[in-house]
Structure formats: C-alpha cells, structure tokens
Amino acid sequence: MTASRDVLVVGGGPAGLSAAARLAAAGLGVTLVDEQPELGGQYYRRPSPAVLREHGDHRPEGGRLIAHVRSLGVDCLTGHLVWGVDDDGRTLLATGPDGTPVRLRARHVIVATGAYERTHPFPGWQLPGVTTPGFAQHLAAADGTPPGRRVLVAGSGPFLLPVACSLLAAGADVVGVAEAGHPYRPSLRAAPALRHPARLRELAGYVARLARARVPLWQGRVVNGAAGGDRVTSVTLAATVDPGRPLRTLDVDALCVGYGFRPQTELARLLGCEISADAVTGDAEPVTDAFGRTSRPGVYVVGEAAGVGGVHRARVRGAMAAAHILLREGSPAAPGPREIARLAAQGRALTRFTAMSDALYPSPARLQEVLAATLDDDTIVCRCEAVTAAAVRSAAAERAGGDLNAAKSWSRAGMGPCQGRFCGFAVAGLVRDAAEAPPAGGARCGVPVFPARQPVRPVPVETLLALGEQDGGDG
C-alpha cells in the first residue's frame, strides 16, 4: 500500500501534533504516523482508561490537542512504525499494526521523532528494578503504578524532579534524588532564569512538593553501582568528581537513573539530512534553520529530534515548520509577517532558556568523559550483546584506531536489537577515552553516533517479504 499526501508528519508528540494541527486547519492533506497505539508521544502519553477514571488526566492539554488534530481530519496512522527510506530517497517505509508494509510519500516531510533517554552503564544496571526516569514517569503518571516501593531517582537534568513528584503521587517512597551537578545552589548563572517566571514557578512547585515529603536532594552525586539478586536491593552513590569511590549505600527496590535526553536522528540521517555534533551535549543533531528546514529540500526536523529543549520549544518548532510549508504552498491561510515574527521571538526566548538551563547542569559531554574513564572493565556496556567495557576499550585502542563505527564492528557493542540506543552514548565515551589524542585541531570520532541503518527498529520478516512481493508486482 502506498499513501501520498501533501504533508507527512512522523511522530505524534507535541511538535508533530502542533504542526499537523496548523497544516490541517489550513486545508492541507496531512498524514500523522506514530508507532504507539495512541498519539501524544512521551510527554502527552495518554493514561489508561482505569487511571483516567481514578485520577484524571495528568496532562489535559495533550488530550485536547490530540482531539483537535483528529477533529481536523488528519489521517492518524497510529501503531505504524517508520523503519526506513526507499531507494528513491524520499518514500518512507513503514509497517502497520498487523505487519502490513506501507509506503508513505508526501511533498513535505516533517520528522518529529523525539528523543531517547541518555543512559550510562554501571555495575548492576541490568538488574530488574533499574529503569530510566522516563519509563518510571510513564508508569507513575500514565498508569498510576510506581516501579517499586522504595525508589531512588538519580542522574542529571530538570526532568528528575517531576519524575520524583509523580512517583510520590503514585504512592512510592522516594528515598532521594541524586543529581550529578549543582544546579539548585544559588549562583549568578541562574540569574537569567528570572526572565522566565513561568518556568521558575514550575520548578519551585516540584522542589516544594519534594520538600513537603522530606525527600532529600543530593547534588554532585552519581550512581556508583547497584546490587541485588532477583531485583535491585541497594544502590551506592559516589561524588561526581570521583565516581569510582563509593560514598553511601541506600536500600531500595527500584532505581530510576538517566542523564537527560538525546535527539532521535536515525530517520533524518537516512533521509540524507546534514548532521553536526553539538559541542556542549556531545550529541548528533540535524542542521536546521529557524523553520526546521534541513539540507534536504522539503524535509523538516522539529521538536526534540532537532535538539532537546522541552515541550514548549518543541511546539513552537512544529508551528514554525507548518508556517513555512503554508508559505511555500501559497496557502491563503499562511501566517503573515507578524505571526512569524511572534513565533520566531518565542523560539529565540525558549532557546535562550534552554541554553541557560543547560549551563546549570553538567555538560553531557563532560559527564561522558568522567563516567567513561572510571567505568570498571567488567561492567556490561551493551546489554543486547553482553559486551563489557574492557572489550570496547580493547577494540577502540587496538583495532579501531579510535573510530566509533569500527569499534562497534570489532566489539559488537551496539549491534543488538536496540542498535545502540541505550549503549551508544557510553560506547562513544569509551572509544573517545581509549583513543589516542587527535592531532591539533583534529576530531577523534567525528559525529558521535553509530551510522543509521535500516531497519531502524526490528521489523517482522513477513513485512520484508511482503514488501518484496509488492516490488515484484510493481515490476
């Protein structure tokens, strides 16, 4: 089956929904495709019916936006996984809920695929009960079920605070929040935050909620290791400046640990969009302008996939991409200069806020260096292929010459079903640490991600066979 529309939006989160709503309201034919059974993405994920009846909607604005998109007649293909790009470099390959292959074409493609959580291994991270903050947030806020009774939240970034609050609301005993940096100490770096009172009120609300529940907030602490048998039973913390030396051990039955988010760029890279490495985060990001335009004509990247910046920035980015498409189409509903100027001003203000927030927390690139350098050789880094830190270091130093992709080939780290989504950040850090210093002005690993290959996610063999039969029929 081949579907062709004016605009194809990949990703039903805040950015994709915002773009789809604006374009459909202007009369364009829009298809919105998302691999989940319901729209919303991670941020606007819908609660289960039972939780909705018991506790209400934790993010009602998301429910209203989804209902608006559907009411505008957007063709919503939920449960459809976009996993590749056809030989023409433009048609997207997807599989439906029943495994049926689907080809999707449009004059304009908006990639709004969101972000992954940034994880870093430590001894015991594969134990049951160890999860990411995002998954814990989903369980607690959307399903009303915490991942354990005594939970430690750890890692870095502002996302840890709402996760801890959601766990409290779901009935968990949050034993503490361990933040790798010192973002909550008064400092001149935080002064620009005074220009964003709404965001400050949001942050203050989380801090007050944790204080009322007497949840300790430790700063400058990272997870040194987790222990347990059938499930995690204790977690050891260390100072961020010396992550190899344990400081204290906490009894828990769940650990939620993550270091922010990384843009999900595989589809943009398969489409041939130019990618660059962000010096602050160490992440690969598509090169885009204010409208989300990429180096590929007709291809836009918006939301967290264009660089992590939060829900408000994601929605503005989606609206900007829609505005540009309407201008290109000559639509009578295209925004005028004043509306575009207003959106651009919002985008710049939110970009400044993101930069200010990033400056308060440890740089992911710096954390990558510190954590990778002190990781025990025996620690499993790639859980899919059971590859240890020692194996990655050996491959990087002895065979790969410091090249990330070559180290992947020699060690098999990142070659399992997740294709490096969980271990890629750590493997890149280990390779960087093991490689010899580059020449002056030279780069060690280039863009710090594994190459994008299709299928970007596992797909049933039956789908590939059916796709081949379609090609044979077309021929």
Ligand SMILES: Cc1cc2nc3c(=O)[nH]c(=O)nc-3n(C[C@H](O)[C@H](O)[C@H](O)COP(=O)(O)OP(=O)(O)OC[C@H]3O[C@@H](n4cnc5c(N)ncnc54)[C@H](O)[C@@H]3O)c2cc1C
The other form holds:
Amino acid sequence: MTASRDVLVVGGGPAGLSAAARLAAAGLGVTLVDEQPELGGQYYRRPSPAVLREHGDHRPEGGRLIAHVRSLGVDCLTGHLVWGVDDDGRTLLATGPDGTPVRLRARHVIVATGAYERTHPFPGWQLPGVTTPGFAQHLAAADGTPPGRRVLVAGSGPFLLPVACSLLAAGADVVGVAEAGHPYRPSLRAAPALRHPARLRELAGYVARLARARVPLWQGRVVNGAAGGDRVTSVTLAATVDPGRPLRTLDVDALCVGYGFRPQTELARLLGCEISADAVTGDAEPVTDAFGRTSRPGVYVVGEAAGVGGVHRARVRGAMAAAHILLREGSPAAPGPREIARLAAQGRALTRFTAMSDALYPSPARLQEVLAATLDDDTIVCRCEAVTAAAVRSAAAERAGGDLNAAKSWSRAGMGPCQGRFCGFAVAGLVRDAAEAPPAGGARCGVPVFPARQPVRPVPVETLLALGEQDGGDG
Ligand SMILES: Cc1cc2nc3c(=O)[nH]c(=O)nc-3n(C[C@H](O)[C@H](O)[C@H](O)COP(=O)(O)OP(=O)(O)OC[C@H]3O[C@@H](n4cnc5c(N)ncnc54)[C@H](O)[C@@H]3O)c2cc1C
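Show the form predicted in complex with the ligand, please, because up to now only the form predicted on its own has appeared in this conversation.
Every chain and every other molecule in the complex is listed next, the one we just looked at coming first.
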C-alpha cells in the first residue's frame, strides 16, 4: 500500500499532534503515523479504561487535542512503525500492526519522534525490577501499577520528582529519590527560576507531596550497583563525585533510574538531515531553524527529536513547522507576521527556560565522563550483545582509536536489536575515555552517535518480503 498526502507527520506526541491539528484545520491532507496503538506520545499517553474510571484523566488537555485531531479528518495510522527510507531518499517505509508494509509519501515530512531515556550501566542493571523512570511512570499513570512495592527513584533531571509522586499515587512505597546533582538547594544559578512562578509552584507541589510521604530526597548521589537473584533486592548508592565508592545500601524490589532524555534522531538522519552535537548535552541533534526546517528541503524535525525541552516547547515547535508549511503552500489560513512573531517569542522564552533548568542539573556530558571512568570492567554495557565495559575499552584503545563506529564493529556493542538506544550514551563515554589518540589516518567521531541503520527497529521478515513483492506494481 502507498499513502500519499500533503503532509506526513511521524510521531503522535504533543509536537506531532500540534502540527497535525494546525495543518488539517487549514484544509491540508495530513497523515499522522505512530507506532503506539494510541496517540499521545510520552506526555499525553492515554490511561487505561480502568484507571480512567477510578482516577479520571490526569492530562485531559491531551485527550482533547487527540479528539480535535481526529475530528479534523487527519488520517491517523496508529500501530504503524516507520522503520526506514526508500531508495528515493524521501518515501518512508512503515509496517502496520499486522506486518503489512506501507510506503508513505508527502510533499512535506515532519519528524516528531520524541526522545529516548538516557541510561547508564552499572553492575546489576540488567536485573528484573530495574527500569527507567519513564517506563515506571507509564506503568503507574497509564495502568495504575507501580513497578514494585519498595521503589528507589534515581538518576538526574526534573522529571524524577513527578515520577516519584506518580509511584506514590499508584500505591508504591518510595524509599527515596537519589538525584546526581544539587538542583534543590538555594543558589544564585536558581535565581532566574523566580521568573517562572507556575513552574516553581509545580516543583513545590512535588516536593511537598514527597515530604508528606516522608520520602527522602538525596542530592549528589548516583547508583553504584544493584544486587538480587530473580529480581533486584538491593541498591547501593555512591556520591556523584566518587561513584566507585559505595556509601549506603537500600532494600528495594524495584529501581527506576535514568538521566534525562536524548533526541531520537534515526529517521532524521536516514532522511539525510545534517546533525551536530549539542554544546551543553553533547547529544546528537538535527540542525534546525526556528521553524524546524532541516538541511533537507521539505523535511522538518520538531519536539524532543530536535532537542529536549519539555511538552510546551514541543507543542510550540510543532506549531511553528505547521506555520511554515502553510506559508509555503500559500494557504489562506497561513498565520500572519504577528502570529508568527508570537509563536517565535514563546519558543525563545521556553528555550531560555530549558537552558536555565539544564544549568541546575549536572551536564549529561560531564556525568557521562564521571560514570564511564569509574565503570567496572566486568559490567555488561551492551545488554543485547552481552558486551562488557572491558571489551569496549580494549576495542576503543587498541583498534578503534576515538572512532565510535569502529569501536562498535570491533566490540559488537550497539549491534543488537536496540541498536545502541540503551547503551549508546555509555559506549560513547567509554570510547572517548579509552581512546588516547584518533585512529591512524582517521578522525575522532565528531558527533557521538552510532550511524542510523534501517530498519530502525526490528520488523518482521514478512514485511520485507512483501515490500519486495510490491515493488513491481507499486513502486
Ligand atoms: C516520565 C516523564 C515525565 C515527564 N514529565 C514532564 C513534565 O512534567 N513536564 C514537561 O514539560 N515534560 C515532561 N516530560 C517530557 C514530555 O513527555 C516531552 O517533552 C513530550 O512528550 C515531547 O513531545 P514529542 O511530541 O516531541 O515526543 P513524544 O511525546 O515522545 O512523542 C513521540 C511519538 O513518536 C512516536 N514514534 C517514535 N518513533 C517512531 C517511529 N519510528 N515510527 C512511528 N512512531 C514513532 C512515539 O511512539 C511517540 O508517540 C516527561 C517525560 C517523561 C517520560
């Protein structure tokens, strides 16, 4: 099957929904594709019917936006994974819920694929009961089920607090929140936050909720290791400044640990969009302008896929891309200069807020350095291929120099089904740390990310075979 429309939006989270709504309201033919069975993305993910009945909708504005998008006649292909780009460099390849291959074409493509959680290995991170905060939040908010009875929340970033609160609401005993930095102590760096009273009230609400439940909030602490048999039973914490030296051990049956988010850029890269490394986070990000335009004409990247910045920024970025497309199409519904200036000003204010918030937490690039340097040689780094830190270090030092991709080839780290989504951040840190000199005749990998390969996620062999059969009549 081949679907051809004016605009194709990949990703039905806040950014993609916001773009699709504006474009469809202006009369353009829009297809919105999402691999999940329901629209909403990370933030507007719909709770299960049972949770809705018992607790109501925790984010009703998300439900309204999704209903609005559907009412405008947007062609919503849920359960469709976009996994590659055809030889023309423009047609996207997707697979439906039953494995049927679908080719998707449009004059304009908006990539709104969101972000991955940033994970870092430690001894025991492969034990059942160890999850990311985002996954735990999903279980708690969407299904009303915490990942365990006694849960430790750890890592870094502003979202650890709402996750801990969601776990409490779902009935978990949260034994503590361990934040790698010191964002919650008075400092001059925090002064600009006073200009955002609504955000401060939200933060104070989380802190008060945790205090009422007597949940300790430890700052300057990271996970040093987890232990257990069939599942995690204890977690050891260490000081961030000395992550190799254990300080205290806690009995738990679940651990949610993550260090924020990294843009999901594979599709943008397969489409040939230029990327660069973000100066603060070190993350690979597509090079975009205020409208989300990339180096490829007609391809836009918006939301977290263009750089992590929260739900409000994701929505504004989606709206900006839609505005640009409407202008290019000469649509009578295209926003005027005032509306564009208003959106751009909102975008700039939210970007400043993100920068201020980022400055309160440890820089991911710095954390990567510290954690990679103290990682035990025996620790499994790539869980898919069972590659240890020692194997990555020796591949990087003895064969690959500073080249991340060569280190991947020699060690097999990042070659499994997840294609480095979980281990990529850590492997990049280990390679950088282990390599003293660039490879002979080669350069260090400029942007610390594995090359994008298709399929971006595993697809059934039947899909590939059926795609080949289609080529005769459909291509
Ligand atoms: C636990 C947690 C708590 C958070 N709390 C807050 C908060 O309090 N405040 C705040 O501002 N932000 C918060 N965020 C961040 C917020 O969720 C994001 O900023 C927002 O969802 C980004 O929107 P997006 O549209 O860019 O991406 P997403 O919401 O991630 O949507 C991306 C969509 O793309 C789809 N997709 C990805 N790849 C493909 C593909 N190849 N094919 C098809 N579909 C694909 C995904 O299924 C997903 O639905 C939180 C996030 C998490 C995980």
